[in-house]
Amino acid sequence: MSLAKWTVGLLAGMSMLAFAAPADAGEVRVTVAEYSAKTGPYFEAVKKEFEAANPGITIKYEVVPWDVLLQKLTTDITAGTNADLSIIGTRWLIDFVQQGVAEPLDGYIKPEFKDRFIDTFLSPSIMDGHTYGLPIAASARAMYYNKELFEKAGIAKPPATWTELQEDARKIKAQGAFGFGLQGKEIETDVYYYYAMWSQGTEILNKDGTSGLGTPGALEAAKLYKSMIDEGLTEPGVTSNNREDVQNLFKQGKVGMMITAPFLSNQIKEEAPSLKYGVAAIPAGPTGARGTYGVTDSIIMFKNSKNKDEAWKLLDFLFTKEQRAKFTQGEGFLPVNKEEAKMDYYVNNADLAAFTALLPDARFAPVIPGWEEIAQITSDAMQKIYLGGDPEAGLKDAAAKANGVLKK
């Protein structure tokens, strides 16, 4: 659904929302964001501990699946039937604020409260001075490689460049594997162009706000991805792969190299656990560029809650370091808490090490009315261009119709 729609939809239904669902006094309702298999039975036991520590509030869960998630909030909040809390991708914050959805939290944070966060993973739900979500999953993406590949391919370690990555993608291929996984559709499509596009020193926005994928950096990386293509180094049908498909691929020792998400690590100790992969950096652009993905999904209160104060102790509940703990570590993300972050699961992980050492070179979305419009753009560019389109016409026309969003 694009952001215009959705922001149509919203304030046709901003004169419903003082009337929310009716709400049983003490009840806390929450619309949560399926991660994976282990997210609904997280939040079954955080019911059951939490309304066992505090007789009088009841808690009611509704997990939907990500793909869904902004047509389901997009829905409820313009017949008044939100939930008091809900998850949220960060980058849908700015949205939500400035049609006065979400309830700023600062009357409820005090300072010991704050100091439990990572600031990196904090400041993208502050704006204009106020907190209006908490993050309630942070990710950064690296580059996954399969070793036992690596080594019949004769390559001794991961590529440092996209041209040593080119390289090693045409000896994997030789072995009769797929060199390197290319998402081409659904969720973060755009981003995995940005890898290359950063490792061109290239930004999603110019520094004068307009986009950046008119720019010769944008068309080098367009170019890289659409040769190997051309050239088999892919997956076939890129197209019709999302990251969940290659994801599987990579798990079925089908494709040497891919870049993605901490949660594939446990996806393969559970699902395949013979397999013998490595985590490394994704790989730089000829000057030495490079960039990771960082996200975090935040949980927010909606301004019309009738019941914010029992929302809000939910809300100090799950932000302790022990459930932080099982909730992180049962969907294989990285830590918000402080204290959390200096836990041995996390301390002693090879895999998060290599997450949290591309931290400092981490992009997030920017914070800007119409980004998921602009994102959607990126991806169907993109997928034309994959598709055997020009790259250069294809770009043109994206940045064009990206401006007219930055314009609005």
Given for the second form:
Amino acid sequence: MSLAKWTVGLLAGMSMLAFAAPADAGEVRVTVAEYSAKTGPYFEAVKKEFEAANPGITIKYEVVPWDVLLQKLTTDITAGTNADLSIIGTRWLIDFVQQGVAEPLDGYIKPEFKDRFIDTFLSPSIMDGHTYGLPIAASARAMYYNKELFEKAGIAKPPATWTELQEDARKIKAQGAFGFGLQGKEIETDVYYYYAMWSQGTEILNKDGTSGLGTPGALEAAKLYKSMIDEGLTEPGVTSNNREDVQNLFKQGKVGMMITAPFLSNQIKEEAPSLKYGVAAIPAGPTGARGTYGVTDSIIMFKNSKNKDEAWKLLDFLFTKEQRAKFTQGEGFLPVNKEEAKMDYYVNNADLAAFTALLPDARFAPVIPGWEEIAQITSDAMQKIYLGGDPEAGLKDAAAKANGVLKK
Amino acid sequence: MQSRTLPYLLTLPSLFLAAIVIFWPVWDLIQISTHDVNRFGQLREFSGLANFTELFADPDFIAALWRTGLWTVLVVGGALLLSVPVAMILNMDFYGRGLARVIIMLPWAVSLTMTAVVWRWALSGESGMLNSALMKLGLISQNIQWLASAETAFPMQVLIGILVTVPFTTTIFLGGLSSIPDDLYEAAALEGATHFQQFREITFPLLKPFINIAIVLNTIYVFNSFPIIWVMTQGGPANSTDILVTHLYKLAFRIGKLGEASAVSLVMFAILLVFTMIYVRLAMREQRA
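Requested next: the structure of the form predicted together with its partner chain (the form predicted on its own having been shown above).
All chains and molecules follow, beginning with the one already shown.
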């Protein structure tokens, strides 16, 4: 009897799954990247507020961790079961545009709407004059330093150049801490290397469109990091530390300096409130050149969406000043909305001011097909060098591989 | 007449099911791997074996191929060597045997990904449990950066692979051991056979079919095992701990080369198919003789 009940229940459950698939009219499905524990609750609040104001439209979310987002989108699109809207890394956008997956939003964007955005952050989502995405999240990188360690080592102010950084790292090392936190594993391992490379005046792509990895500036940058590893100025085992690992060392007060995103401030506030730290510019190179990494994530509309008007209504709602402020402050991103940026929260925040001051030096990931592969090639090359490989040979090999990808 | 077609008719439904579950995805993979395909899996023109030639020209793929062989042999071999004595001990009658069996089986109950995550923490260079334990025991004077290079990361991954393969293997062997009648050992003991002789002449030969099953199932499972390596190193640093399935994942979902990734998948399928056929053939012949 009980077994039969089970079977019936199971079958009923399966059939419900099977019939629940087709989308209802007025339903907007959104794939959301989970930035932190606050992402899900924020979007649930949006759903409540939006549905109350727009009867007839229901929102359905799929909240996905960042690591598997691209995989999920790939399989969804392949199977034709993608949502109406999705958050994506803006660096993936070119693939979505070239394959005709993303819907241009120009028809919906009124001048008033466009005027809400800070241009720096909207422009990466514009391709061939069409706007394909809206910057849902924006971030840049700056250098965090541990004020207590600096004081102990007798350093007055954060280093302005890489040479000063090396000297400061030596002094911090003498105090028994790790001078400079160097990331050598997983996402953004390549970016951590670009900070040094940009300060040499070298770009990811040369003017002629070839890879910058083969230039003397790129070699100088690699040699700089390698010499710091050899001298013991970084944390040991660089290639086993991803961004979170280095951030954890920083929160524990074991690392003097590291380069990362604004959200570390929020994490320190919650996890290590007694840590005394400051945020400064990324050090400059011998010519005064410097660069930080600017990142935006875009929310896009899919071409095959059946509920585009409803989806646009949601976008319009998400990009109001109030909604933006709630999201940005919760996650620790930078404001993309002009009015939002004028709020006291941002104006009186010294940490965020350091980030926004760096924006003129911000580089975004180049908009080229095959970018992910070039980033992977660069990360692999850097890992080999950090493990003791020859910088010259490693970069030459990587440049050849990257140029091979660029030619396609 | 009827008796001859009846068996076929009876197996037809399950054959049909197997065809849907196995042949359809394989057919799909063949399609993708022989076409030029975009990152969302949409097929463009037919490209023949281009994806395969590209693959075999890639030193990272060749390295991953060899490493997968090494990984499979070490993990399966290690698990077998460890499981035979463990199963024999657990088969003996002693106080607390039930508890001992539960403890041995426990790693099986924990998700593989979770096990790997815990080990990743334990092996962390600065705040890992393993380093602080070794330090307290006075075995090391400096933290070892376990996951920083393949020389230390890969052996640890193999050890963890063995650890999580032992429970399943032990279960198979326990089943085998309990099917050996006790009178055989009693008779042998009467004749004056030593414990080692008993093992060599009775236990091992009678356990052989079970060892064969364990080898085939474990090889298939370990060959395709993703979580341990992915969670701990993502196949890095610089692809030096990649096995085929982590290489495949990067190709498909990081870089977006679905065509080449499908080709890797087919190569893996072919290797396992050939291995299983040869092995089962050999094992069966041996048993008949």
